[in-house]
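A single chain, nothing else alongside it, follows as structure tokens in the form predicted on its own.
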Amino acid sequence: MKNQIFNGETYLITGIADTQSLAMYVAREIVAQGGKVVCTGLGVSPFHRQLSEKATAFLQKNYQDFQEAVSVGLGEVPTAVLDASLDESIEAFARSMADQGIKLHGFLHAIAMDKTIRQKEVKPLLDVSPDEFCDTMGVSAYSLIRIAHYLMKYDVLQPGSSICSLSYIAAAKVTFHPYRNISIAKAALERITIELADELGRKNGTRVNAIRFSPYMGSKAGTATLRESDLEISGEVSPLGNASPEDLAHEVVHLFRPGSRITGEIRHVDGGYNIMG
């Protein structure tokens, strides 16, 4: 039997929506390498106020799908509601982990939201409202800070941990798929990654990195924003073709590897797409 990377360390996995979510591939690889996972999904929480019936039904269905995906893909692992748009939800989750005596050695930030994308059509940036801009920024970027803040406040995230977030090339340049609003949030996410790498590295040796991944349509998030032609274009342009979810999982696990000194990196797992003009 080959040597495993982890020795029972536990990692928080956010962003699982279905069995094909990129976060699911990461979670499975962590378990395969001897680690443990705690998974969170979007659902109804005590901090949601004045929800409409439609919104309540959406959140309940989302959390049910999340739990079913985790059960099928990972078996019996701890799950919890986490709404990255609500500071109270993030703090309650961290407090719950502390109350249960769960110690985390890192987490995957795979959360993003952009209400300006509807039926694969992207709203012009000039028409994006202040609320739409700030909501996207809050969930897709600022939540990285808040999750780290509360996990450290309650001594859940251990010194020397590793944090990794998911980004993509649109954070740096206009791509074949015209992301607008969310690409700005991803650029902010990458800048937050670099600043936290300095701040947390000096604080207690915590590492912070981000990964730009190839376009991917296997999950709900991908099918909501991409077309098959987008994948064909990137696959043709990239010297090695599009990267696979397994490629991403292996890179995240590498960055989570205990004792590593890799931090402040914006890594590319995209078959070389980023080097092309």
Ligand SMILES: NC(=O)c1ccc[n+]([C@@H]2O[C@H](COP(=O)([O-])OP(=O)(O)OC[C@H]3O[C@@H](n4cnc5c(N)ncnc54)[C@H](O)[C@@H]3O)[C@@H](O)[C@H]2O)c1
The other form holds:
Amino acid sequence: MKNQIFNGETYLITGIADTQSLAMYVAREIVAQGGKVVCTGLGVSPFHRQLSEKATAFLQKNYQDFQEAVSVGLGEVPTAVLDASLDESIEAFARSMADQGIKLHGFLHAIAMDKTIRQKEVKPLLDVSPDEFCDTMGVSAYSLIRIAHYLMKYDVLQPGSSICSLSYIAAAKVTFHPYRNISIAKAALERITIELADELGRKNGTRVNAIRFSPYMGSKAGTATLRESDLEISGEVSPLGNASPEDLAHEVVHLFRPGSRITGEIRHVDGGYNIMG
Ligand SMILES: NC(=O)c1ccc[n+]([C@@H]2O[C@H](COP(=O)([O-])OP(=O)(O)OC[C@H]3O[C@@H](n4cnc5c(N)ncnc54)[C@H](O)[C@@H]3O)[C@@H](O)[C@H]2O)c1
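Since the one above is the form predicted on its own, can you give the form predicted together with this ligand too?
All chains and molecules follow, beginning with the one already shown.
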């Protein structure tokens, strides 16, 4: 097809939980634009130790939902387990890409986890434990560094590749929905984006950007954290209303476009919410 953005380049898509995940919209748009995808989901890995029955069942169900979603939304594409809380799991994934001869032209980081938000209630920051703080930071922010590290180590991430992560306005401002613990991890994710843009740009010509997206309730993470009233407030405040997952997918694809020189940016796909006082 003419006028497609990609010419068979392959992108890693993390963070698909189901067909409504933001990462799924991005994966579909990459494929529609002539690219290929490799998808990773959270599941049981050989590196988990002393998993309880409950945790095992949760991870198995999560991975099953992920595989079904990929099959429905994308058809036959390579899939693998990647648990961002386990360094060995990230390394094993990167090694498996190298073993299969798969070269990546970039990846989407769409991973976030914060156990201090339960049934839409956010724990006050003063009550967040050291483990809760570090777990959220590790999975939601530091994992961006580790995925890039291992993909570079195994020579999987191609020169001139592009990385994008998903953030939101709460990284910088207290908003209609104060997230507290995860907001701090998002601020770290954005700073990591900028530092990596410098390091990886010089080392590998790799671009690194982040996008702050509007609140979205379609996904598991969105349903678990947001209320309808949050979306109404942000939709009314934003000059263009809330942005859609399709808007987000177009912007990620734009940032993945081979040969661009956009890097180190924290962009907004939020209907203009960020310009309001
Ligand atoms: N939904 C929103 O309102 C919104 C707005 C802006 C940004 N975001 C960001 O977009 C990204 C995707 O969120 P979503 O709304 O599509 O929700 P989602 O629930 O579909 O995606 C979150 C993903 O994180 C994965 N994950 C959690 N812990 C993991 C681990 N240890 N290892 C690997 N994967 C793990 C989950 O399996 C899931 O696939 C997140 O970074 C989120 O913070 C969401």
